[in-house]
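Below, in structure tokens: the form predicted on its own, a single chain.
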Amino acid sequence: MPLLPVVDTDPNAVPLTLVTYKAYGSWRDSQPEKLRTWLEAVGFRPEAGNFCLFPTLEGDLGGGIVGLGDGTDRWATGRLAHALPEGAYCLHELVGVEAVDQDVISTWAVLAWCLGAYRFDQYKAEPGSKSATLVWPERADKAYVLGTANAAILTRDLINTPAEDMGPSALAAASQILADTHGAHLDTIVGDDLLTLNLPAIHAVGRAAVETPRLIDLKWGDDKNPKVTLVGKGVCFDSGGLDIKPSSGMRLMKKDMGGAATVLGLADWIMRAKLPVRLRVLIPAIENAISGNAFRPGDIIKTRKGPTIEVGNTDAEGRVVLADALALACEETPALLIDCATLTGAARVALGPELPALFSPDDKLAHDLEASGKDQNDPVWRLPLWEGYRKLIDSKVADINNAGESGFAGAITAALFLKTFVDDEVPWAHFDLFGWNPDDKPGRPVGGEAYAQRALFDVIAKRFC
């Protein structure tokens, strides 16, 4: 885990003033004439993220001003770590920010700085330039920043790593490192042991790959605490199987384990914060490959829970492996069950890359997740588990079809498929997320991303603390 670009103190740190658009005029008018002249000469405007550095009379770097816009953009400092000259900086003043918002703005100033500093350059012969560092603001919530930043960075690193180096065994190894770090226990069920231990759907989908399929099972915390179980889709590469994807559709399929990466990052945060829960993380880790023993369209797959699955399309493999993991999770009746998966293109068509689709039969849980998403600047959007569409994945020869023949409501039918394997009495939510930033934005560089993580942590902390 790379060190975050923050330091406890630095006597030479350059002071930065953060100012809202509304307060900028009066602040500027109160400054010395030379500074006012400088700001006018460079044409500074306090839109969110804009910045201007200014010199001392001796020509040294004297300070800087950063625009906050209307004060609502929490990513305003998200480009500064690489945009500013190398060195240390500190938050000198927040101008135009209400007293009740000072803690939030200070916390997000350092969080956006840290997440914007992230670069995935391990494979470059010469890593990129070093980032500027920030002195911890006095009013920032340090534990929150460390928790969410490290969780997001772990998730990003796992997603960004190419499949050659992040196959099922490597994902299990990364899970073992996480378990060792926090004193958790990790079991891994590999290969034909999946059949012996009644996890046939995971085995069927992953058996064609050179790397054997496996189920990663991490447990942490006191068994007397409420059980919180996280399930993550760990398809380390998805060729589409025999229903092979075109090259354009395969290009980003190293990110098809984005659900697994998301729950591992969330688990790191939960354990780091020592939340009073008995945490379990279940990850079916497989590669959807092609060989002589690959599962085929028309095959009927047995599952742990019992319902049989007709394979309508081998490229709808994620829901098949999740079926066994969700069934296993329900056997101990957790107080909360969450699954995260890069599951359908239909969810992206409906909501785009930045807005994870949320499905849950539990209205209170769904409401809490949406409210926390809004509060944590980590939005999610609930879509309906519309039972009227269940007929779209009916099968004439098995209990359910993994894809069906209709192109309608793909995200909903995928969620309904998963619901078949979840016990009604278990509070459950399913996230269909993209796991990737297609565009470079402040605090969110192009590449793997941890969507819904802050919203989920907030709900878990509020429910069980």
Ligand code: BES
The other form holds:
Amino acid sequence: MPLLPVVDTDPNAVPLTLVTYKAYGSWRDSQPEKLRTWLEAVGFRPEAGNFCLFPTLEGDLGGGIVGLGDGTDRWATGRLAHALPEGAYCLHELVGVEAVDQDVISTWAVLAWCLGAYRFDQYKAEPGSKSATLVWPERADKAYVLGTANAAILTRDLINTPAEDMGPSALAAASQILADTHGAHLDTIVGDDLLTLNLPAIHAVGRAAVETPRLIDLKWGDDKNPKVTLVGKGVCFDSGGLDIKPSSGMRLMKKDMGGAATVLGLADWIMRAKLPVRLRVLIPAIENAISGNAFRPGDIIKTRKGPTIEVGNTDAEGRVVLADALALACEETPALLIDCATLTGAARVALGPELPALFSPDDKLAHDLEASGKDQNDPVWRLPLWEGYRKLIDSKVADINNAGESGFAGAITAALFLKTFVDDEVPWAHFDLFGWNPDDKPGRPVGGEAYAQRALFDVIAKRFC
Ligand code: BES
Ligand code: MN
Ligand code: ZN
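Now show me the form predicted together with this ligand, since the one above was the form predicted on its own.
Every chain and every other molecule in the complex is listed next, the one we just looked at coming first.
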């Protein structure tokens, strides 16, 4: 478990006052004259995330003011862990925050602090970058913060780890550690056993890599509880296969197991919270590599469920491995089936990095996920599973093609492809997500990122508790 920059108490903690734009003027006017003069001298403006430290009369660090803007930006404290001098701080007062919002602002103050403190520095000569710590605010929901922060950090670490050290076997090892931590059961089906056990699509896509392809299958919780199954795309590196990616497109492809990382983080949170579900996590863990035995454009691949896949493009590998995982998931008719995948560039063209594309034939489930996303400060955006575009992935020689030739609606045709392998009676949602912060934002440093995780936890907790 990562060490979060929070402490239970610290007698020397520097008090921080968080203040909204609206309340700032009258708050400042009620302060001692010296502080008023100081705040004016430095030109402090209480925009979200702005801060100003001030001294005691003796010249020590006396306290700080942090702007909350209009009070709706939950990430206001997201840069403080590294922007403030090292040491302990505490929340002294939330000024201008309505009574009903005090809990959520306190919770988010510490959550944004923790998520913003994250650095991936294990590979540096001197790892362990220092950050300022926060005393647990009294009103913060500690279990929630620990659940979501640890989940996101696990997801980020898995994504940020270079493919050299996060291949299919390392991803399975990380899953084993997670299983051991929570008393879950882990099965891994490796190499030719995929053929014996009828998971031919996973084998076909992953067979060219030096590390053998595998299916990771984690199970946790009472069998009598409702079955919640999470499927994650675990392409540990996506070179594009024989339809090789250009260097710009390949550069970030260590993150092509971002879906797997997202569901493993979510699983950590679900098990930590002991939600009354029977959880299953299925991850086809492969590398899309080039070798003499690589799958080829024009090949026709068998699947577990039956429909054959013509390979239009070996770079549309994710949907092929997910086909077998989703079919296996449906065999026990789960009460909820979710898949997360860094599936298409088209979803990024449509929605950019910050909004995971959500697809579901189930309107209630989609609405619940959108509502939870809004509420949890983890927005998702629904796109249509438009059956009219299914003809774009028709094949003349097989039952379906893995890549449309037209390039139209690439995220939708990928989602329709997956739907082919999901049973109609299973409530299912698919997230096509980016898994990466391309630029620094408060609480969200550049690098691997857990999108849709809080939205998903909230929906699962509300449905099954
Ligand atoms: N992993 C990629 C999708 C991707 C690329 C996600 C960049 C995020 C950023 C996926 O395997 C892929 O290569 N998809 C192709 C599909 C195409 C060949 C039909 C794509 O989107 O270009
Ligand atoms: Mn690809
Ligand atoms: Zn991929």
